[in-house]
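What follows is one chain in structure tokens, specifically the form predicted alone.
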Amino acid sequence: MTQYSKRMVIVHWLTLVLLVVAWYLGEELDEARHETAATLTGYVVHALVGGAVLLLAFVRLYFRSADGTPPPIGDTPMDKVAKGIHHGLYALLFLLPITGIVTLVSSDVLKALQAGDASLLPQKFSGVFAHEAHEILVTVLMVLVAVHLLGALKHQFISKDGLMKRMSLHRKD
């Protein structure tokens, strides 16, 4: 196997696509509850892009085990320390929609919903442990993503070896 399933690519596309959309829409709601515009249209469309990441997250996982994945390329530090990249981003696609679900239930917000009350969504999450973390998270997602990234583009441009092709669409013939 030199290449991943098409439907792990599909996934991790997929998956990319959907953390942009959540992430959006988070930078959205977090200007609108300053603004105290914040709608539960906001919060819902938020938390379901979420909830669809990590059924992802639990799909990914189970597609790895079903169709196995590509043998690494190396064994070097480098090639460790990407492992652990992946390890990461793996753990961070169930942890942020866990702190999200996490935020929803341990804050104004649920009363919120629960109302149909606009008027009752928080202007600040100050105490809520789960949000604190969640944005954390967000930001340490980023840093992981970017790392992925100039790893992806070091394989493609510096090392030439074929490695994203792994994650193509395109196959081999």
Ligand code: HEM
Second form
Amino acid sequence: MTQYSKRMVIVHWLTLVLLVVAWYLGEELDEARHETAATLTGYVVHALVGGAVLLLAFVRLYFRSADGTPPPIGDTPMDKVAKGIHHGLYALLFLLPITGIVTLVSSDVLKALQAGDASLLPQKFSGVFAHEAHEILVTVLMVLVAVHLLGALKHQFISKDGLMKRMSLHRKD
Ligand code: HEM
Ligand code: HEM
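Got the form predicted alone; any chance of the form predicted in complex with the ligand too?
Whole complex next, starting from this chain.
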């Protein structure tokens, strides 16, 4: 096995797309809330896209254990850092949606959704710890994805060892 399975590859890139959409919708929501223009639909759509990330994270772990993974490309300290980053990214794929769900259910957003009344949506999330955690984790995600991307670019253009092909739908064999 020299590449990740096709379904692992699909889930990897689909997760990237969903994360970009969830991040964009979350930022829009935050901005709208500050202008008291947030809508119930805004919260529902953000929660659905974020929820899809959580669902895919479970699916991905199942595919990973069922299909296996290609052997590590090396055992240098940098390879160990890359592996640590992968673990961090996996953790975020669970923690981000979970803190999002907790934010929703432990704040007035839930009440507003239950009543179907956008005027009940919170102006502030003061005292909602999960909201702070959610915001911090978004920043951690940005940093880890940036390092992960830089690593992939280094392999592609400096080491030229074909690492990107391991996460490609184009099959070598
Ligand atoms: C992994 C996917 C997710 C990403 C990348 C993401 C991203 C974001 C971002 C960038 C914000 C704006 C942060 C801020 O308030 O300044 C945000 C806010 C929020 N997110 Fe998420 N989120 C995700 C999943 C979820 C899920 C699954 C839920 C709920 C089921 C959720 C609920 C919320 C809520 C309630 C807010 C507060 C919005 C506001 O400020 O009014 N998020 N999210
Ligand atoms: C930004 C563009 C991205 C590029 C170019 C990229 C590229 C890659 C490549 C080439 C691999 C294979 C590494 C290897 O075989 O050792 C990989 C693995 C991985 N990527 Fe990405 N990736 C990107 C975004 C993401 C995002 C957004 C996440 C999740 C938050 C992510 C999570 C992972 C994980 C967890 C692995 C390890 C897979 C496993 O062993 O199960 N990647 N990525």
